[in-house]
Each structure stands twice: as structure tokens, then as C-alpha cells.
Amino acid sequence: MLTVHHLNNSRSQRVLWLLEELDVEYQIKCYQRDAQTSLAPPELEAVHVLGKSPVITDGSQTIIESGAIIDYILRHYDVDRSLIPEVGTAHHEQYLQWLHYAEGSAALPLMLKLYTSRLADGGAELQPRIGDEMQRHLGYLDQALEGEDWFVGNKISGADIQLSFIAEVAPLLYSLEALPNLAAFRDRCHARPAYRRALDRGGVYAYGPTN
């Protein structure tokens, strides 16, 4: 059976959401961050040498990286192809772009903002560049959602599930008042029944809905 090695308050929450959207049978093995360092526990290194989450195991397969995990699950378990556009179409190419953009580009300035905030001086010299990059990428996402509910063909796909984490973390580091489309996208994600079921199964999630 497919197992999600689920770390609290992490990107693995969106993997649970994806599986709930597909109504796939799976099991969860839960791990807790260190209360002092917020790092993943060493037990995850027994699953994969990097000791990071998300990671899934499925039979003899061990898959890391959110984009690869979403791609794997959709190729093997999305029987109706409900969350992946048809291969060879323009929508499929857009889907692939958004799927990889989330972690390849959009997440970087957010993570830099988070990490530098822990420095004594807040990484003062880097803040103008980080701020510019956050504005550029979050603005790009907001513009792409103008008049649209979802990123690809106005129909929910695995790319939206991948991008949900960006929309959830962004308000902690950047005001979403100037990004109404991204804020509305986050709320749509949170309103989906499958998302709510994933919360019930995964436990407390700091970036989820407040009600």
C-alpha cells in the first residue's frame, strides 16, 4: 500500500490532499518536527537518506520531491485522468510548467525570507533583493489567476495542489492584500472537501484554514 511519510506542518500535507481528491487508499506514517529546531526527526533518514518530507513509499518504490510525488501518483492512480490534462495538449504543457515552477522558482524567495529572518540582523543586505523577487513571483501568480479559478484551463489539476503551499506560506511573509487572486485561490483550495479530509487525517497544519 502507498504510504505517505508525513511531517507535521510541511509540504507533505498537499500529498494527502491529492490522495483524498483521487479517493486512493493509503496509509500515513507521522513524524514530528523537533520543538527547538523545527527540523525533521532522524527517523525519516531511515526512509530516505536526505531525511526530508514529503516522501512516499509504494511497494519497492521510494519517491521524494513534491513535484515527482504528484507526478507519480497521478500517473499511477489517477485512473480517470481527472487532475492531469491530456498529454500532447497545450494545457498539459502549461500543467508541467506550473508543476515545476512552484518549487523551482516561486518557493525560493519565500524560503530565503524565512531563513534570513532567523539571522541576528535579519539578513538586512539581502532584503531588498528578496523583497523584489517575492513581489515578482507572487505578482506573476496573482496575474495568472486573473479571471480564473485554477491555473490550467480553469480546471483544478495537480499543478494547483502543488502551488497551494506557496499560496499558504506567502501570507506569513508578504501581505496578500495586493494579491487578491492568489488569496482567493488559497481559500478555494481550503474549501474543497478533499482538502478538509486531508486535514482530518494529517493532523494540525499551521498553514491551513483558520475555521
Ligand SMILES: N[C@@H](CCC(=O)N[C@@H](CS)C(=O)NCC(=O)O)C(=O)O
Second form
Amino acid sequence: MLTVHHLNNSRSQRVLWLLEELDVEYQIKCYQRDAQTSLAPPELEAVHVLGKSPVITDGSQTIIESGAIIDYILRHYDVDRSLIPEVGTAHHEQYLQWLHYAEGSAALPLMLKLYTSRLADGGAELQPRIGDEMQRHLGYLDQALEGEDWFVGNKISGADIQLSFIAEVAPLLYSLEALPNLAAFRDRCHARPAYRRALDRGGVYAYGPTN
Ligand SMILES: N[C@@H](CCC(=O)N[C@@H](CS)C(=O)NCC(=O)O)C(=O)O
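Form predicted together with this ligand, following the form predicted alone:
To see the whole picture, the full complex is given below, headed by that same chain.
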């Protein structure tokens, strides 16, 4: 059976959400971050050498990287093609673009902000550049959602599930008040019944809805 190796307060929450949307049978193996360092426990390295989450195992396959995991699950388990646009269409190309963009571009300035904010004055010199990059990428996402509920063809897809983590982490590091479309998108994600079921199954998740 498909197993999600799930770390608390992490990107693997969105994989649980996807599986709940598809109503796929799966199991969760839970791992807890170290309270001091926030790092994943060493047991995750037994699943994959990087020791990061998400990672899924499915039969003989072990797959890392949320974008690749989401695409794998959709290609193998989304029998109705409800969350993946048809191959060969412009919407499929957009879906792939957003799937890669989330971790390849949008996450980087957020991670830089997170890490450099721990340096106090040591990171001060970098803050203007990181701030500009956050504005550029989060602004791009916000503008892409103008007049749209979802990123591809105004219909929910795996790309939205992938981008949900960016919209959830952004308010911790950048004001979402300046990004009304992204804030509304995050709330739309949180309102999905499948998202709520994933929260119930996954346990503690610091970036989810407050109510
Ligand atoms: N780009 C990767 C990032 C994986 C990643 O860094 N995951 C974090 C959780 S959000 C993690 O495992 N952190 C614990 C650690 O680094 O020990 C993905 O999207 O799957």
C-alpha cells in the first residue's frame, strides 16, 4: 500500500491532502521533528538517504520531492483525471510549470528569510535582497490569481495543492495583507473537506487554519 512518511509541521501535509481529495487508500508513518533543532529524526534516513519529508513508498518505488510525489500520485491514482489536466493541453503545461515553480523558485526566498532571521544582525545585509525576492515571487503568485480561484484554468489541480504550502508559510515571513488573492487562495484550500480530513489524519500542523 502507498505509505506517506509524514513529518509534523511539514510539506508532507499537502501530500495527505492530495490523497484525501482522491479518496485513495494509504497509510501514514509519522515522524516527529526534534524539539530543539526542528530537524527530522534519523529514522527517516532509513527510508531515503536525505532524511527529508515528504517521501512516499509504493511497492518497489521510493519517491522524494513533493512536486514529483504529487505528479506520481496523480498519474497513478487519479483515475478520473480530476486533479491533473489532460496531457498535451496548455493547462497541462501550466500545471507542470506551477508544480516545479513552487519548490524551484517560490520557496527559496522564504527559506532564506527563515534561516537568515536566526542570524540576528549577521543576516541584516541580506534582508533587502531577500525582501525583494519575496515580493517578486509572492507578488507573481498573487497576480496570477487575479480573478481566479485556482492556478490552472480556474479549476483545482495538483498545482494548487503544491502551492498551498507557500501560501501557508508566507504569512509567517511576509505580510499576506499585501497579497489579497494569495490569502483568499489559502482560505479556499483550508475550506476543502479533504484538507480537513488530512489534518485529522496527519496530526499537528502549525500552518493550517486557526479555526
Ligand atoms: N523541496 C523538498 C523539501 C523537503 C524538505 O526540506 N522537507 C522538510 C520539511 S518541510 C524537512 O524534511 N525538514 C527536516 C530536516 O531537514 O531535517 C520537497 O518539496 O519535498
